[in-house]
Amino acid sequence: MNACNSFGGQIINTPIPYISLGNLTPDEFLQEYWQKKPLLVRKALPGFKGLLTRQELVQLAKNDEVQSRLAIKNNRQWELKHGPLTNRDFSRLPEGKWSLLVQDVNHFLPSAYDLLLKFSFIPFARMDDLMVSYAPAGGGIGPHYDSYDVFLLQGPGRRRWEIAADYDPKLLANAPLKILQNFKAEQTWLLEPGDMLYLPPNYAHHGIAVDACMTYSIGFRAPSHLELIIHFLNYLQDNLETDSRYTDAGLKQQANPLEISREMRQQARAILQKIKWNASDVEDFLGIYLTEPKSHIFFDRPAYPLSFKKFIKTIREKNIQLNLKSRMLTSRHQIFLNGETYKVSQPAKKNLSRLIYRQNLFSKNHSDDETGKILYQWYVNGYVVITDSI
């Protein structure tokens, strides 16, 4: 049975069903567990064998477009190597005392993108990425906590998870990772392939590989208040319009030239009170901020782009999909894609939203000029790619 999601009031059918939450519906999970307490789901994805092999994950970690880390424990000392990693990085690893972590795997594997869609009972605005980790038996990255929600889906092999809600936050000194120094588990579970553990923010957890194993971590965005404020002020800076400058035509000599005068303070206060915003500013800011590509992400434009006429003909015969690195959100009358805003009609918005689920937008007998023009702009920017029909 297909799952459903909502885009600005429009219900969209997704061809990819939600991941199992045991005997819970998505609404029940959100009400009872989301950001409240952990949930263990046995056989959340029955028969899950993972999406790539250990060697394929290692190869991905060597790619200079991929964010990867190699956490190594030598005796009691931790070492952290950042990618792109090399053959030499993997040549002298201590037995059982290391872990490889690769971020944004959904940017490189369509199957990883599809796996994220299984979690779309959580709004796309909150979704971050799919991280895949590999560890030999005994490997892990130490007890720690995250400031965001995470689903830990077990791939091949087994991992033991220890968790605690009440813990000493003191960290291990001089470690490159934020490892808890005095962690004591309150609950312990052994996860087998297809099992899944949900953890709310700030739950301490420690994953130890029982066998050589891979874990698929679905993480969600949780910006700090300060981060939101800073980015919003930057947005206002780019969108405020004022050409006026500070003036003081009635300036008088001061007894103490070092003193900031009362008149200057009053005028500065009056100027700063011009900083105003409304609901539309917040809406636009969120769409731009939440779809802005991360600093290491770049899009390749087609070297020899098709003409608009040939482009439309081609996508009717083949198919067009979002670049896996693209991020899309919608609001009332616009679509946000990769930090850019597009004012669209409701029919075009509904049609373009189907790109999230990699559905065909055009057929040989169907035409939509507005959708076609926007798609062509995205194609020239490298935000969408032409593929064979699915």
Contents of the next structure:
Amino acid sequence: MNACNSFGGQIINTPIPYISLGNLTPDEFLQEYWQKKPLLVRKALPGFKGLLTRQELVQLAKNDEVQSRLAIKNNRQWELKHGPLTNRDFSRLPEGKWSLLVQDVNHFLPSAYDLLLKFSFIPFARMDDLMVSYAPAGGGIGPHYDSYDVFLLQGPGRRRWEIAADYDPKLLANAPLKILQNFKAEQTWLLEPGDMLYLPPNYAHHGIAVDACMTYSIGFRAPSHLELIIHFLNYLQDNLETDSRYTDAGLKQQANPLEISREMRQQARAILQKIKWNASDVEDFLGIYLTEPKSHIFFDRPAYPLSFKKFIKTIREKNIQLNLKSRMLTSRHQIFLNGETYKVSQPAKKNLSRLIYRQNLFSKNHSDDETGKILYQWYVNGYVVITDSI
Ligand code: SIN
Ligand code: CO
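Now show the form predicted together with succinic acid (SIN), given that the preceding structure was the form predicted alone.
After this comes the whole thing, all chains and molecules, with the earlier chain placed first.
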């Protein structure tokens, strides 16, 4: 069954089928489980063998563009090393007492990007990344809780998951990771390759590798109110237009010059009350904020970019794809890409949106001037890349 998505009132078929949620439809899952309670899905991805080997994961962790962590338990003491990791970090690890976690694997592997697409019954605005972990038999990162929803898809090897809704939130003192001191499991499952466990935010969980195993965590983002407010205030600051200044002609000498006068307070209040925003500011802000690349992400511009004419000719013959690191969202008349906003017509929006599914959008009937011009800007910025095939 192909997945369906609503698109400006129209239903489009997405080329990537959703992950199985057992006998639940995405709607039923969202109604009964999402943000509410855990769900175990046996054979969510039957025959899943993982997308990369242990060696390839270690290689990624050594790359300085990749966020990775190596959690090590020496006796009862936890140690956490942040990437880029080195050969030395991997030498002399205590047997069965460590775990490697690599973030944003979807930025590097097309198959990992496609795996995220299997979860697009949740809006892209809520998606964060695919993290892949490796642990030898006995390894893990200890009992903890996360502030975000997560789907834990089991790759090669088996992992035992212990979970609890009710727990003592006390954390292990002086540990570099947040580890629950007194965790007691309420439910336990042994996950085999292809099985999946969904956990809502703040559910305590403890994953112990039964064999050397890899776990694929599909993580979501939910900004705190404070984060949203701070980023919105930054957005407003960038878009403020005023060159007026505080004035006080007719100033009266104050009895106490130390005191902030009533007049000054009133004038400041009147100035601050001029800060106004409307629904379209919120729309712009959300698109820009939610597609802003993480701070360690950079886009390589083509060293010798093609001319516009050559570009259009080339992508008719070859293929154009979103850079795997690009974040795209749309809203009524706009496309947001990597923290930038593009006002577009509905046909161009529809054409360009196909990039998210790694579809070849530039077939003869999708080419138009507007799409071509926007694509060219994205190509020059390194947000899309020319490839030979999908
Ligand atoms: C892991 O893969 O080891 C940890 C994933 C998680 O607990 O969120
Ligand atoms: Co976790």
